[in-house]
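The form predicted alone is given below as one chain in C-alpha cells.
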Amino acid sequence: MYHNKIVWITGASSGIGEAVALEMAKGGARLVLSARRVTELERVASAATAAGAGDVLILPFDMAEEASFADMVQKVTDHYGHIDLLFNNAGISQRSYCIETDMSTYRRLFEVDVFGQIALTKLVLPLMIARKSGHISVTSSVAGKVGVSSRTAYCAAKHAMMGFFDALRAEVTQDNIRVSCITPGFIRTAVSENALSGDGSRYGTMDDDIKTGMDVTKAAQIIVRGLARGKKEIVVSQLLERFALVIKRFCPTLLFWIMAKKSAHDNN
C-alpha cells in the first residue's frame, strides 16, 4: 500500500512516530522524518533504511517555530516532488493541576500540539489539492474526547485537534483528500516522562498507566493498517480506554463521575 509513497512524519524521533516510520519502511515507503533531535532522527533513519524504506530524508525542526515551516515544505517537494501522507504526530503532554499550571505552559503546549499542526497542514494542503490526491492524519488521543485530571492543557489541545481535523475532512473530501484522526489510549512511550510540569519543566516520570499500556509496535501496526484503509478515526487502545469512549458517548454523566472519583483517589 505504501510502496514508493511519500510519507512525512513529524515527531519521528521516538514513540509512535518512530514505530510508524519503521512500519511504513517495511512496506517500502519513502520517508521524511522530522523532530528536533538530529541524532535520534539519524538513528531512526538508519533503522528505517534497514527495514526497507525506499528513501529517507531527515528534516529536523521545532514545531513551535512556524517561520521555518515553508522552507521545510519546500525541501520536501524539492527532494520528492510531492507528499502522499502527512502524519502530524509531534506533540507534548502535561502533568499538573490547572491551579498550578502557568499560562506560559498552556501556550507552549498549544503552540506545538495545535498551532504547529495547523500551520504545517495549511502549507501542505494546497499541494494535495492541486494533485487531487493526499492523506492528512493527526495523532490526537483518548484525551481528545475524555477529560482527564492533571491534563487540562493536553486535553484541551487534543480536543482542539479532533475538532479541527474533523472539520477539515468535511472541507477536502471533494478534493479526494483523506483525513484521519488517530486516537491512542495508553501506549508504552516516553510521553509522560517528556510531559510538561506546571512551570514548564520536564515531568520526568513514567505514569503507571503508561507502563502497562499497549506496546508501541503493536500500536503502529494498527495505525498503519487503519491509514491504509482510509479510516476516518483510528482508535488505538486497550479495553479500559475503549470503555471510557463508549461511556462518554452514551452516558457522559457516569463518565464525569468516574473521572472525578479517579482524580480524588489519585490525589490521596
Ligand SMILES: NC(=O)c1ccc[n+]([C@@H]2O[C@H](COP(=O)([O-])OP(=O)(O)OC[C@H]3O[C@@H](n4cnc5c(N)ncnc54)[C@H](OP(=O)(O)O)[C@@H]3O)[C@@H](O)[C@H]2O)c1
Contents of the next structure:
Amino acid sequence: MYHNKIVWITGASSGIGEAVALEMAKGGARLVLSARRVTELERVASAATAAGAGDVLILPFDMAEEASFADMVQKVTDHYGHIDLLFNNAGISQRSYCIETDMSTYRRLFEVDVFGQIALTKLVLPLMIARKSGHISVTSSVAGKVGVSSRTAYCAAKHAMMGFFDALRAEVTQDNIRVSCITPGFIRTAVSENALSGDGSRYGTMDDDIKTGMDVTKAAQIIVRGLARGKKEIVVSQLLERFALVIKRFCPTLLFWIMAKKSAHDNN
Ligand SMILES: NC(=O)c1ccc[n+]([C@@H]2O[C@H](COP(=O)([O-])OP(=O)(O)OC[C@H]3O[C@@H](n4cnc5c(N)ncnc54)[C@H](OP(=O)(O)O)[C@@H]3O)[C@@H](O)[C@H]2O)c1
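Here we have the form predicted alone; I need the corresponding form predicted in complex with the ligand.
What follows is the entire complex, opening with the chain shown before.
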C-alpha cells in the first residue's frame, strides 16, 4: 500500500503518530518523523527501521514555531524529492473549564492544533499541486464534531480543522490531491496527560475514558487502511463515541442535553 511512498508524520514521537509510523513502516514506507522530543523520535525511528521502513528521516521541530517550517520542508524535499502523504497529527488537548482558562492557553493550543497545521499544509500544498498528486490528512477528533465540557479550546480547534480541511478538499480535488479528516474517539495514549490545564501547565492525569479507550495499534491500522482507500472521513472509535456522532447529526438537541448532564455530573 505505502511501499516506497514518502510519508511525513507530525506528532510521531508517541501515541497515534508513533503507531501510524510503525504501520506505515511495515508496509515499506519512507518516513519523515517530526515532533519536539528528539530521543523519542530516535526510539520510534529505530522501531520503524526494524519494522521495514524504506528510510527514516528524523526532523524535530515545534509546531508553534512557524518560522522554521520552510526550512523543514526544504530538508524533506532535499532528502526525498517529494511528499506523498502529509499526516498532520501533532496536537495538544485541554482539561479546564472556560471560566478558568487563560487566553494565553487558548492561543497556545491554537498555535499548535490550528495555525501550525495550516502553515505546514500551505507549504506542502504547492509541491503536491505541481506534481498533480498527493494526500493530506489531519487528525481531528470526535471533539471536532461534538462539544465536550472542559475542552472549549480543543473542541474549537478540532472543529476549525474539520472546516479547514473540508474546504481545502473542495479546492484541491481538481488537482488530484486527496484530503482525509481523521475522527478518533478515545484512544489509549498520553493525550490527556499531555493536555493543558487552564494556566497552560501540563494536566498530567490519564482520564478514565482514555484508559478504557481503543488500543492505539488497532487505531493506527484503521487509520492506515482508511488512508490507503482515500477515505475522506475516517472515524476511529468505539461504540459510545460513534453513538454521539450519530445523535449529533440526527438529534443535536438530545446530544446537547446529554453533554450538559454529563458536565454537571462530572462537576459534582
Ligand atoms: N488519544 C485520543 O483519544 C485522541 C482522540 C482524538 C484526537 N486525538 C488527536 O490525535 C493526535 C495525536 O495525539 P495522541 O493521542 O497520540 O497524544 P500524544 O501521545 O500526546 O501525542 C501528541 C503528539 O503531538 C506532538 N506535539 C505536541 N505538541 C507539539 C508541538 N508544540 N510541536 C510539535 N509536536 C507536538 C507530541 O510530540 P512532542 O511532545 O515530542 O513534541 C506527540 O508526538 C492529536 O492531534 C490529538 O488531538 C487523540
